[in-house]
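Here's a solo chain for you in structure tokens, the form predicted on its own.
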Amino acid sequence: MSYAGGDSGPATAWRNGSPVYDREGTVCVIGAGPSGLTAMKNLREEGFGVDCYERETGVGGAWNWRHDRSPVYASTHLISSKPFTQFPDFPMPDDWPDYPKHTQVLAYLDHYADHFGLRPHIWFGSEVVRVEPAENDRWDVTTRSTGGYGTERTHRYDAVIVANGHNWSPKLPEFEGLDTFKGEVIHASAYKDAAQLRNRKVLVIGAGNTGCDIAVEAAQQAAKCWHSSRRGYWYAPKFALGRPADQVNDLMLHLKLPLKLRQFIGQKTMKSTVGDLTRFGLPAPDHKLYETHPIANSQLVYYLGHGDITPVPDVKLFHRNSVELKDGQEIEPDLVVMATGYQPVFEFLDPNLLAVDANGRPRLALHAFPKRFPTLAVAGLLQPDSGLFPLVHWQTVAFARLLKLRDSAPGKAASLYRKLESEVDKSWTDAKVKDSSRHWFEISHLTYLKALERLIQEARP
């Protein structure tokens, strides 16, 4: 399939001297990862035509580790359990484990695309260059072949859903002396296999889920592993009370236990199972449970207890052959892995369209809907305390219903959008989360789902 979108016919408009081909009745979806796939499916079920542009050669987005931008490594498994990860209308196989491996997740997404007949609507090897507002709340989307080859082509769409993911653009901290350091430095996005660690002296910077995973693999493969944490976290086991830990947390939410009681129960459970990690040298948490994204790792404590991981504080600066830590000690790694996270990037959009602030954070209602642009949405820009796929499913159902309401009851649709715009700065978690680049779009899945349910109900004609 060629990269240009659809059977466009003759140009119906011009923009900056270039032809624009009208795709009336069609919505543009950017990205064929999990968010883009479910957006396509839900739009088609509401009767819209769909063109999806995917810069890679297959579906799966971040879960397709053959893709250049995928953060997945060989041992990656889900950190949310199967019931909270699967799409509500397409369950994962019963015989799959509680935490499927990344290859199973990719197979699941492949089957999802085939089951709902999505592939004929995806233009693979096509990257979006620009998305610009056009008249009547429509959008001009300019595409070209991935890598910048071939001519650009612009199509006009009734609406756009941005589903390009937020775990592909590495966030790299600046350290004094880093440019003179003679060891190897990589971001976690470049980590693919434990063989990269074998017999090396490894420093892992970052205590998120990826940093903990890589530290555990370094404990098994490296000659030495240091794990640098900027702050203390709550490290939850992947299983608690005989069940996946997120299912225990969900039970407490459904029982409507107050936040303070849930924090008390959760912290007591962790102390009785994981124990006091400060005795291994980890810093004590400077916050209560649920105020940062959960760290789900059952092996970190094991390797800390066996001395195979040495916890160290934050990095102060780099020397030519060593790294100086903030407590004054110096270590001599020959490989530094920066598991310092990612930042959401929308290269093809004017930042003003999403009201992006000085810290690079879009201001969106429900982390999805921008002010003043009712036919534009961002799918999947969430850090939930559970799996992401079901949340994005209902996100895109809501957007599809709102688009349909614009045709059947435009006055009611406009009123709903005004209500949405008033909630741009609303938080969707009952805990006071840390103000950081990693936690600003943290949500409680149950609170968020209830908000989406209300929106979907209100979007009925």
Ligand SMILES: Cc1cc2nc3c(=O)[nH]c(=O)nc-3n(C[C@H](O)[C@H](O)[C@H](O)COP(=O)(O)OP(=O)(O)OC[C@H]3O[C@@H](n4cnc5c(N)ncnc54)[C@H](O)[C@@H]3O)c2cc1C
The other form holds:
Amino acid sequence: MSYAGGDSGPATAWRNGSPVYDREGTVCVIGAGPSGLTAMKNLREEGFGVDCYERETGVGGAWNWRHDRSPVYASTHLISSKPFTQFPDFPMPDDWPDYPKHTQVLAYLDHYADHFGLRPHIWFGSEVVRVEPAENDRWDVTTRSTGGYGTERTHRYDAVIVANGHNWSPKLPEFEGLDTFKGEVIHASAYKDAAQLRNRKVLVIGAGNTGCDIAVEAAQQAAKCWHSSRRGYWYAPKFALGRPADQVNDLMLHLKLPLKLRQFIGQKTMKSTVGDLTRFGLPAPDHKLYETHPIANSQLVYYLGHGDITPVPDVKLFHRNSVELKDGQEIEPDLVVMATGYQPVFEFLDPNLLAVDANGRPRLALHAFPKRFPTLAVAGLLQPDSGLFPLVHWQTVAFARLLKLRDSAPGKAASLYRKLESEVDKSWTDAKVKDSSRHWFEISHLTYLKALERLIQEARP
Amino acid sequence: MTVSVVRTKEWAFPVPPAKREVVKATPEVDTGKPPVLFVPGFGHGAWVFTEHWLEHTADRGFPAYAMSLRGHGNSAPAPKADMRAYAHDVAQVAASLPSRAVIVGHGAGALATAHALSRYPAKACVLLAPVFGGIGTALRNPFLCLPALFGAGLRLPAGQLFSREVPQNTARAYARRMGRASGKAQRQLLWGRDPEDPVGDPPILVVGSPDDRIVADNAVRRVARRYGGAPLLFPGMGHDLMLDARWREPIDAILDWLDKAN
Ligand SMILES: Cc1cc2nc3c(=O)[nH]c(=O)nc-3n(C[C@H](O)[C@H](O)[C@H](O)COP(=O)(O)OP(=O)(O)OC[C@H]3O[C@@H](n4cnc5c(N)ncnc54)[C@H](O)[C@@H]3O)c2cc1C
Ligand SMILES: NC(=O)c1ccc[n+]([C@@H]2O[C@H](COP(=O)([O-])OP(=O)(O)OC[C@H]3O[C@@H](n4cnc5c(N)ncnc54)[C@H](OP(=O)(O)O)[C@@H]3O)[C@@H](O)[C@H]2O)c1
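Could you present the same protein in the form predicted together with this ligand, rather than the form predicted on its own shown above?
Entire complex below, previous chain first.
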């Protein structure tokens, strides 16, 4: 494979004794998942050249189950229905189901890449290992073949958009005695297929969407399923009032119902359909609806009601052959699945660039724009109460427009950046969400989109 | 008008799916030219393009597609469709093609296309004898349009659609094949929303005829002005340029324009 155009010519600069090849007029995109793909398309539409580096051999990121870091399992279906999942300018086929399967999402992303001619701009099998500031707000991006083979090469770009995903590096809790436990312990990212559960006694820890999906599969396949959660949640069904539940939610938003009323209607609807879950032994939610990342799962309650899932409280510690729970109960699973979520990792960036705090949390305006570095952005670092793709689409449109504005109206661009910087600690959720690292990037889609819409309008030349 | 980012109503009420007719003509060799999608107007089906234009476009190296809006041609019946459903049909077919499509919309199909342009970044777009509605259209053809307001079919007699150069029995045979759009969509021609701005900034060409008896000359100019240009006019032709005796001239001009734009 030949490398990105720049290094055919002579090096134009040097960094630590190595050549740097100039890619003037070009923006570097890191990752060819949904976020990277839409970044490329939108940057190209605004007239920029793009080089995208992708460590895997295909597009689709998390949705490409062939990728070794893909978190999807064989049964994964979307939790956001089609209107919220598709890119706003590239509809999914309308004869697909309301909640397509992961293979369909990948087919959609593959088609997106072909339709917009993105593949020729992607350098597959190349991993970004360093991104460092260069003069004039430009960036030196160093890459090498995935897995550390071959030599490193450095190219200089006008801007960089980081789209490396945040659902691949397991967040692994520490439990006392975990290392002495004799059973098998895996993180949900290593869960691929229901066959892994068959005839096992399974403990699933965590009740995010992953934990709930796996608990349901365990109910269907395993000999026994305990589901441990450290708080009560609102388990929303995927369909309500004869339509995908998220569409009902947006009807309320369309009618401009205030948050309190939406919470009231939502909770009433859940109480009258899903019912009171404490009778199955689940704790009552310790918060109002919309104060934790939404769970969409119609089957969990069904299996609770059939006794195929045993809800249990938080884990206290691990013994050699058993697990002790906070309520003193001891259970004996032979497989423990930690569905405890993922953490963001930017191994190629100096943490200061994204103002990453001691806990590993970056501080970015709109969860996308770092302070002081107008030509750097992170795309897709969001945990929305809807689908992600439309949000990233508009994020990257905004970034492309801002970059253009820097050329055409530098003064105006500077004042927009200043305004953005003042919003670094602003939250974009309607309700005050529970304090948990899983909510670092939580946003309410409508509130967030309105902010992006405003930014895009303001970035008009 | 700009492009809306917040679309809660559209999200809460997605357009229901429909079986759509799509006819395809492929060039003999792949020339790398973009696909061209033809969108017929109200009452018309894909067949108006398969008569002459589709093959001709493929012969000139463009993969060519003609579709029928829901409720038209061989697409599934859709008596309740509205303008949004038609625009949705256009965007659905365009997005299904192998690469970014050029969309050529005719008559009221040009309005559906203009709406679709805010939901799909077309490679380029041609608005042919565009019926963008508004009261102007009604006044030019009061006898044609007023009944439509009350739900009757928008009738398109042969004399209104073709120039005299089309042999009478051919013209009559064409007119017999015409269907009708839904009552709701017809009313929306008069009172519907203005299309939002196109996304992806596609080059847009407006084509018409000063002798079109459905769309007034100044209405065509107004559409062209909205998209920042002057119309390309073919005097002596009727509203259905693609079926007229001199059908070759406009399509060649369009394809020349596309060749140049690329
Ligand atoms: C089980 C599960 C279900 C989900 N369901 C939904 C849903 O229903 N709806 C929804 O909207 N979202 C859902 N999500 C969220 C999902 O993460 C997003 O939809 C989406 O995949 C995020 O896209 P991305 O491009 O930001 O990141 P990713 O999809 O993770 O893609 C990142 C890409 O960057 C590449 N990369 C990373 N580091 C480097 C590097 N250093 N150099 C080069 N390349 C690199 C990776 O190989 C990868 O291809 C789900 C997530 C999970 C885990
Ligand atoms: N079908 C789908 O489309 C689908 C499926 C799976 C995931 N997803 C998406 O993928 C993303 C990741 O979801 P996820 O479920 O993997 O992760 P998540 O949303 O972060 O959920 C993690 C769960 O583990 C719990 N947890 C975390 N640390 C813990 C600890 N130390 N001890 C005990 N419990 C702990 C959390 O509890 P707290 O609430 O108390 O923090 C939470 O219940 C989300 O955006 C989700 O919507 C979608």
